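One chain comes next, on its own, written out as structure tokens in the form predicted on its own.
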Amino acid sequence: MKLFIDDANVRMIEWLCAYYPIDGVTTNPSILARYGTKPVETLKAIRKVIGKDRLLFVQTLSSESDKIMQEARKISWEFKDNTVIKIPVVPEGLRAIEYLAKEGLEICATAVYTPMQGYLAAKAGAKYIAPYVNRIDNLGYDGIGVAKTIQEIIENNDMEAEVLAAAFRNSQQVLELCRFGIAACTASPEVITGFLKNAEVTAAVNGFAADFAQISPKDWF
């Protein structure tokens, strides 16, 4: 399963990429707005940190399909290879996805809350389908179940799209989808660093160090 950072904090992204097996970074307008800097400059800084081989996801803002397509082409030109365009799955967005996919752009269908949105986006040619797991849960539905259903739709219909599950609350949600075979997930730095937070592991490592400290240096190697 591919693992992406869902954030725009350049320093945190740099740290996570140094220590974790990260495949790229996903952003959206809300995430970029948190840091009070010019979005294009933040995105350029992120690209510099993650390198040219990792994926960078950038979302369009327009609501009309023609303007979405213009914006998507501009994003693609600005950030070049390994840039994925995020487009919400609404009628205007779906139309743009189909046209842009035919042009060869890689699209991530975002703001996905239902399996039918996932099916339509995959059929239109989206490369990634991003269901909002925790947001779906907050509406009283099953976010994990929606992600799994979209995965099954893709597999059963021989579609080429991949599920990129998003909006996680905790590590357990990510683990459940990992076990199921979901292609990718994107999570906040807090969730990702939580993958390795375990008091028992910390105690074991500290125990090893304490025991080893009793060995004479001349007995090492």
The other form holds:
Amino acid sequence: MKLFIDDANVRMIEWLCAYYPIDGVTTNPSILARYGTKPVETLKAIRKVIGKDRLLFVQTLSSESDKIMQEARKISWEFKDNTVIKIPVVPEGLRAIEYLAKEGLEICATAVYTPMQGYLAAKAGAKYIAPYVNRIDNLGYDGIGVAKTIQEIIENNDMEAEVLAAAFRNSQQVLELCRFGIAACTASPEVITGFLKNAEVTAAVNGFAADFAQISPKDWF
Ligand code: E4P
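The structure above corresponds to the form predicted on its own; please give the structure of the form predicted together with erythose-4-phosphate next.
And the full complex, kicking off with our chain again.
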């Protein structure tokens, strides 16, 4: 399962990329708005710290398909290779996805709440499909179930899209999809650092060091 950071805090992203096996960064307009008034500068700074090989996801803002397409081409030109354009799966977005995918742009279909949105976006040529797991749960539906269903639709119809499950609130949700073999997940720094937060593990590691320190110098040699 590929693992992405769903955030735009440049220092945190740099730290996470140094310590965790991270495949890239996903953003959306709300995330970028949280980190200052210059989103293009923020995205450039993120690209700098993640390097040229990791993926950077940038979402379009327009609501009409022609404008979404113009915006997507501009974003793609500005941020170059390994930039994925996020487009919401509404009728105007779906039209733009189909055109842009044919032009060769990599698209992440976003704001996905239902399996049918996932199917349509995959059929239109989106490379990634992003169901919002926790937001679906909050509506009283099954977010994990929607993500799994979309993965099955893709596999059973020989489609090429990958599920990039998004909007998590805890490690358990990510773990369940990892176990299922979902292609990718994007999570906040809080959820990602939570993967390794375990007082028992910390105590065990400290115990090894303390025991060894009693019989020898601080180091092996
Ligand atoms: C990812 O593609 C989405 O932008 C993001 O995960 C939305 O989730 P939220 O519920 O954490 O805002």
